[in-house]
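Take a look at this single chain, the form predicted on its own, given in structure tokens.
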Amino acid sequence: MGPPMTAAIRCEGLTKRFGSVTALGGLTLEVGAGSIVGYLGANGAGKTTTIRLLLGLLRPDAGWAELLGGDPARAESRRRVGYLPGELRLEERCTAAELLHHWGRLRGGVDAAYRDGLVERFQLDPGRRVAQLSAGNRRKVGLVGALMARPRLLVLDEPTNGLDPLVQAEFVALLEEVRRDGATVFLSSHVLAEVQRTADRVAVLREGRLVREGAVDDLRHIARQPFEVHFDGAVPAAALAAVPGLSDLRVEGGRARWVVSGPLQPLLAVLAAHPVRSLSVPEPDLESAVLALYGTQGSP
């Protein structure tokens, strides 16, 4: 037996052009085995193109990719991958159960008890025809199909679109179980709270290029930090406004709110010079960090 695999996904210089448009420009990324990585970016940033290149569904114009130590275009590599596409197209004449059974046969068989347990946990009616299913229930079929073979790598593109909050919570619990079993998850999602709850690391794509990659907590440190302070006496508005990186200052009586980007020492010096009754510093979230990378007009 060889050494344990350290990377489930590796790519270097991965590039894809459609005519004169560069959808992905020189992506280099490594996803550690046994981790959950959130892949973030605005619509059109290149996330789905990345996934299709990683799975061998598109051929790159430059660069290379590797899945689970092998060539993505080879069947033995893809057999160990569970994939949920963002645009899910299903055979509508089948029931959900028939479709899952067909997918299981294509994989060479799956654990029926585990598959049926997933169906129950996602509250999916397997006897209904796909044509009768809502968008959310079709998503459940796709999730069961991606998970039921216990793949070593899960590649999920917007997995919880259309799911109600209870099913979303079940999905998050399943991701934790998958990770404990040693599988890797590559998760492209617009639901940043979901990524923040589940991911070890995140990679942020902007206009086809990777603009940030790292641990979730590290990324949150680039977010603008909100403050709310109640002063004993007048708010030192002029002194606060002069603090580098401070913006969105709002004053209501003895209370002031603002956000700060960058070092906090100048702000702390102002606060130390004035009587403070109370101080609230909410934890910045992942959404704030991604918006900081995109600019205030961006949309993750």
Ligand code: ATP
Given for the second form:
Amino acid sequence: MGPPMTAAIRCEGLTKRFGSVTALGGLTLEVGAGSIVGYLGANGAGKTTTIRLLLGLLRPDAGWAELLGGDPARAESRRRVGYLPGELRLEERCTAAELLHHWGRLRGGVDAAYRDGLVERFQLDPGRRVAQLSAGNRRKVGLVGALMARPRLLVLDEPTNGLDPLVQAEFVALLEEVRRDGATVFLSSHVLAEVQRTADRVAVLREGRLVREGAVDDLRHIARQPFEVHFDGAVPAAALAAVPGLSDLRVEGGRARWVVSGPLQPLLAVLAAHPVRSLSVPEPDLESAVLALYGTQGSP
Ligand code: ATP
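How about the form predicted together with this ligand, since we already have the form predicted on its own?
Let us now look at the entire complex, which starts with that chain.
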């Protein structure tokens, strides 16, 4: 074990242009070791470009990146990184077992029992040729390949794309284990529920620029909080409608529903002044918060 490391990924001013398109316009980001970061953005926001730059697969036009304290392009850094590309190209004639064996050798050997355990958990038939595998099963081969060497940093581009819900659940459980092991996960995803369930932090990219970076819980606070309240008697509709940040008020008999964004104090003052029979506060959705950040351009 070396000295404790505080950042698994660091980059500053990372910029990439393709002709007149700025795919990434000066990204500065630090991912703490041991965290799971969800990297979100609409189609074309620059997520894959970021990942390729971080891994040293693309050269930046400006800025720099560091993985696990070293240069991403160096073999010793790469060996400690597990990478699942968004578009996986596998040799069609090979069996899954042959591919995994080959990748393992490139890494200088892996724990075969751990690898085989992963194959089993993903219910992958290792004897089948890639040409016979469905898109989801190909994805599973890539996931096993990324995970099997117990990397210190996992970089996953849309990992659950095309996986059925059972396999997705297995993947979420695996991420938990990886985190317990102290590894870091950088996960680009469109599946907000998955990010909400697994990530500690999120970074949101929009048109090549970072628009938000923070704890998942903080992002939730900018989401619109739903309320469902059953009053004893008439709903104080006028008082509710006057609460700052309150919208979508619906009244049915003594019941009312609405959403609030921003501070809750003014709402609580109204509720305290009226007889409330029951109150339910459903979990606010990360999706609404992130969609607001994506803005009007595109959708996930
Ligand atoms: P998606 O969610 O659709 O995969 P993304 O966030 O990963 O999108 P990128 O693939 O990084 O987005 O693309 C960012 C921008 O850069 C897009 O406008 C894309 O068209 C452009 N781009 C990416 N790679 C290239 C390339 N090799 N040549 C030209 N333009 C490119």
